[in-house]
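We begin with a single chain expressed as structure tokens, specifically the form predicted on its own.
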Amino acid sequence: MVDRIGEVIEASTGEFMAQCYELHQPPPFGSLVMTKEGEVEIYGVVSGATTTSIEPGRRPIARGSEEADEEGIYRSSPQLAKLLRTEFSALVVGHRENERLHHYLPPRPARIHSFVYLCDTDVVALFSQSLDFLSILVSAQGQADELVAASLRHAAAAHKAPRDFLVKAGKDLAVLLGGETNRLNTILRRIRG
């Protein structure tokens, strides 16, 4: 866990917010990211991201009428890095606590100020061995089949086999959607891309 990719600006137990320290480069949408409560380690899947003014109800101007390319904006307007900010929410999906990997909520939220990482390749596989995380995902309010689709795209390209990866959790992902065979297929289908 190397990539150091924000801070935790609003917290509760089911999900937290992060303003990133790069402007425009939040994780992406269904990543494994990981901040910490004390010794607790806390897992969520990203949800969603924006970037905003810094001012609330401020909006944002129209400024490159006169530029050949948007980053032009921001070479001929350098503050603009510091009247915005990117930020990304991500659903609490499991936690570590006393070496142990949870697939539910943690006794606590994550502490404001609290760095986020964008977990490794390794940690995401670890953590979705067990797919016990996919309850709160496909209860997730919004945009909760398109959460679910693109979080195991990620987890998949995490592991060895990522077919076999796809098979066992489009099982599990039926037997928690017994009912709902039209959902169940939309899910599916996006998971394939």
Contents of the next structure:
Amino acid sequence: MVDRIGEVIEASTGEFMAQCYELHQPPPFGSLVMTKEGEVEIYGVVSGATTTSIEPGRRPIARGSEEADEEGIYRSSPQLAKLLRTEFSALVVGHRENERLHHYLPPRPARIHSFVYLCDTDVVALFSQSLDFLSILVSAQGQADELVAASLRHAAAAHKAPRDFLVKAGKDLAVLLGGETNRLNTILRRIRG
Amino acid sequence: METLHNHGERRLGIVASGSLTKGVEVRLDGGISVEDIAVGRYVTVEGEKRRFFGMITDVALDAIDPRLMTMPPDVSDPFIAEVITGTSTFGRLHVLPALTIGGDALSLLEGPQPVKTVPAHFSTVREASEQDVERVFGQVEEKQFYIGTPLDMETKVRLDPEKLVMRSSGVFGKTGTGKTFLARLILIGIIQEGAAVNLVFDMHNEYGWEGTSEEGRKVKALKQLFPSKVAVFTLDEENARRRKVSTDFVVEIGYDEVEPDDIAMLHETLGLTDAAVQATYRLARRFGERNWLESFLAIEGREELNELAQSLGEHEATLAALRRRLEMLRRLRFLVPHASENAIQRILESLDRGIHVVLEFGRYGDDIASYILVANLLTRRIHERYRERVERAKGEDVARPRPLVITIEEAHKFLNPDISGQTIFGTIAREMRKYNVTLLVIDQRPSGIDDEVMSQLGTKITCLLDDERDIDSVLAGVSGKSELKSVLAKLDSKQQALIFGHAVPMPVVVRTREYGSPQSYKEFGFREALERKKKAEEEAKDLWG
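Next up, the form predicted in complex with its partner chain in place of the form predicted on its own?
So here's everything in the complex, that chain up top.
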């Protein structure tokens, strides 16, 4: 049903950071992930991913000058996979408590080491029936417009009528971004498909 | 209560703001295009406790962000266009609520009531259903008169002739918008329901026998439709004969019937100075009320005229000018030294029997002086008789005379501010139905009519007007004036009219009913000769077995 992809390594009410089990395999930008805090399921939209050295301050060095292809680097230095890690951050957009979906922040943040799952299309379709979470995304720090567009593209793919879904979402955005025509245009251009 | 509400009609939007005096603003739903909306259409507003019935008086475009106007989004992309429509950009309607209808059992019994408040915020606005319109304007029974249908609807709008004739009314519109057509329709309504008797001063011979439609087609007029109820009088027998119209009476007016007051009315058209008008009164005193005109016109020589001027204490030039101007009266064939038959008496007799009189002016219709002279002269005498009779009816136990409606065209010539105080038409308009006489005025320049008279008109029926002053004058004193203004200015130039006032529950834009086809005649109760004969035979058969 859902794919377990990582573990929470940093959490706050509005955001959590997780480390992926597989190097270079973070969930796609804008996709919906889920973690748990006791009985409460916490949903987040993937807002970014990074792959870094596990030791801060120790940067990887280029090793491929003698290798025929990129994969060869990892073959000849198998320890590399252990020295590097891929992390992703997710913006909390809702939770499920007592079988009910809420499109607002949960009472408590996720626990460290909670498992993180990638939601399948059924869950995405269910969750995105209400677009109330858009207001959280549009006010996100950083690349909010990219994030909104990416999450909508993802959600649309889970719906039977993607275009209708996008039009509805677009209309919600038009209201949310009433005074910000430029941002609205930017997002609309990214989701028109 | 839900069953009373018709939710089948298209939802248009929600009430966003408004006031009782100015009407409410409605935000259009995203799916509704402003291009599907037209001013003059009816809507209902589902308030919390009542349903409101109103008219769309304006349509506007709006946007959440003014920057959208300067930096339009990429609407060539259908997706973006679809998103933007109804959200960032949306339509706005201005609705003037006029009545409340059927909110609860009591209001259903009472029927539509004038609004005293506005619907609450975000009340749903829908297109009015045929039933709603019917509830407001009343059901039209088979033999009842209706004037037309609201825009884009099939419901018949009743114009109650009884209410119409209670007060004077006016038909306005610029040339070529169908004033005559409408007026003829209204006259038919009055005849059809017997609400009053008509006296029509028919300037261009359009009401009596036949008229011409906008397309130049001949249409049956009153006499053909109601042969036994209408008499055609004429001032110009020759012209009537040429048009192959059989007339019932040829009106002649004797010089002895023309009073100085009648001449005073003509001061503008004939270009008479005040001094000249005054002189006519002196002449009447000198020669007598009945002889002055004949005697004065008989004076030929210059010396004789000077002598007369001296003895009257008038300036010679004044009298000479008056003489010259009055000379035109001699050219009028219907003016004779002594009329062989009293036209006023004949008209009154007809009216008393319930016969409607159409007075055709023949070729004199183009001569505004003749029109004013005759209409004024006859009306004054007839009104006098009516007044006497009404006063007598008050004192004694006799019936009041039938209500009389006098139709005049080019009304501003009779009712302009300079003379409306003096003319009989001004008096009739002002005194309302005190003496059972009211006016139906037809005019293309309502701004030329005295404001006081305009304000006394109970029902106004107006086709397209585009002069600002004319519009202002027609709408003076009407609530929601500025809103109706936009409706009035946007009427089609044909077959559309705005009606408001006494005879209708609320202002209504109608597409006037079809007139000129055999079917339309039938609706007025007209039967072809063959049919009439058949019916008579049937009746005879019923009677004799």
